[in-house]
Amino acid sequence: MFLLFTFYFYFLMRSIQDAFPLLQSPKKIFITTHHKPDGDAIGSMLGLYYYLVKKGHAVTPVSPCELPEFLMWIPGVDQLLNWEAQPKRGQQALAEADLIFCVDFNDFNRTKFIEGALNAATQPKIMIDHHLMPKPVWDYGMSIPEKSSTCEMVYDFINLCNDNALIDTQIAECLYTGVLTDTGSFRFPVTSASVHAMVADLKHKGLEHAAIHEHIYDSWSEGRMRFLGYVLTEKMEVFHDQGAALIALSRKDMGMYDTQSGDTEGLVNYPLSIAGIKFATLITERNDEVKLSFRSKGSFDVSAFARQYFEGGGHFNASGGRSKASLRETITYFKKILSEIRPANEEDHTNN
């Protein structure tokens, strides 16, 4: 079988198995994920959507905002409701729901536009997520930070329900998308034996993995490719003494080369390919705040770093944060912090 357990922190969240009786008869179900969704967010939401529809439920999958272009091929994307673009329809779907599933986030504020509605909703809320330290707002859930992705956890959830036979190629393509992207194409330390066992099972069910890789990694626009060249040449700073690198992008930078939503996806990972670099940061200027993405190799805990300095969190080697200061002020503050730490001096972290 597979390792499966629920973390109970300082709040009473019942095991997801306790929610199974709620799913024994057809229900209206609202599923959502975090703002600016990535492959794991959309893959887990739509994989769960297809499974619950097969079980006879009426399901509305809702994204807080538009999807990045590289995910527009994924099965079920035509069923998605964009809350930002159609808030009244989103509010109606939430009001009519019997159950609420939340995937790939552990705090309602990660949904941005949907946060207030989720806080006010009285229906049972079920979480499936792999981020650290979930907030005490769910009735049932699975919270397993050791898991590679929320897509792997949706796969586990289906197996817990004894419904592995219901996994078809649509579900497989959705779930593989999240595992592929959240493991960095299976190179990150969280890529456990259970991940490979899952992929083997999906392959036996007809998954064509090469086509998904092409959709995600080999379908860039010319503008995005030229934007990457500009970023690495003009916007990347390397701090060899600290074993760190920084990419900082203004709104003007992100408007160059006809960049689209999602074109900054993965940029933070590139500096980690430089020998000796253990810590990489991407800072981007948004309309209402400055966003930060952190990645690390070895034992430098970017989740703790994000919580301490930038109101954020996430995983040990991958996390994010935010700043209410200006872009210039945030960069200055980050560099001051960087001068006081030594990510390159950390020993390798082997328990991730």
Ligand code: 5GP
Contents of the next structure:
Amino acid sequence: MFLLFTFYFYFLMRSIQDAFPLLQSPKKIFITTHHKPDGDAIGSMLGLYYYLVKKGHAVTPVSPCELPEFLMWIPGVDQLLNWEAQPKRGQQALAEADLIFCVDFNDFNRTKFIEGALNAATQPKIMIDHHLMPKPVWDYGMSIPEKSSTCEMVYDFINLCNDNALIDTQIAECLYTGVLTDTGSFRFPVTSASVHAMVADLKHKGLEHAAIHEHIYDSWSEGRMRFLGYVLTEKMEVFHDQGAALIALSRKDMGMYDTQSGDTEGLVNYPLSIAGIKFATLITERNDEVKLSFRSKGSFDVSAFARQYFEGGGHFNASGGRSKASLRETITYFKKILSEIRPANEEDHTNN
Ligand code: 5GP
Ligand code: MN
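Condition change, the form predicted on its own to the form predicted in complex with the named molecule:
Time for the whole complex; same chain goes first.
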């Protein structure tokens, strides 16, 4: 089934090299990424932005919504158009574009507010992404789930264009951000030798990695740190028999410590540091839906889990989904499913 889907997809989407002729002369380019963008989404979009500008194109990078605080330092942040805040300007940039680049997502619905406009757009669409099971809606692109991050793929794309020499410190900082965050600081199994080779190259281009770590990981408010303490002490449930853990947060919980959008980022990973825990879930109550984040270690496929039960998807070891039911009903439903599976007992899966 997976193979069939892959063939179907590759028949419809042409390789990114086939799009090179479109980039031979200066173009107006619209780049976007997924809703609630993370380090890889923004890093890959702005790294690509700076590269395409250097090649003489007029580029508008568009985020579906505001950025989390921990990314507000990244080069190019002042160039970003926020579609949610300025939908008319977004629509106009899209209407004027000759080409559309989409990075770090594989289904237009991951852009939330931009989905309808992307569906209606008739310009050539190019994707660069590493999520499993892409929708066949792009004309050209690279879709490689084995890649650590979309930032690594933007680096590959620039090299494919024979433009390694154009990578400067700004581009290096953007690309490093996504590789760093998507590999869990170079610890997940997707951290291949080519990731480290890329980082070595970025260092030669002037990258100061320690400053980026500090921006991303040492910029918490006191409230966020205390909120983490509260969550781990009061809100984390551990199911040792299943090798699983759950953190469920209501809107009230999130209001307790003066937390901001983005402060739940990374919470889902903490339970995986408990010996024997292979599957961690974070459920958060949002205004219009309940959001679920899944992480696993080893052979439990959380992408399939998210697709099967929570209208979601993502990667083998990191995925997400949603529920239209209430928070309480979602927790009950989740626990019922959990009682029927054994995530910790799946055979160990070797990864690259
Ligand atoms: P997060 O838990 O950080 O929101 O998401 C983890 C991974 O799963 C990300 O790579 C993200 O793109 C993917 N993901 C999160 N939510 C969804 C969703 O609702 N649908 C799909 N297809 N992927 C998701
Ligand atoms: Mn990514």
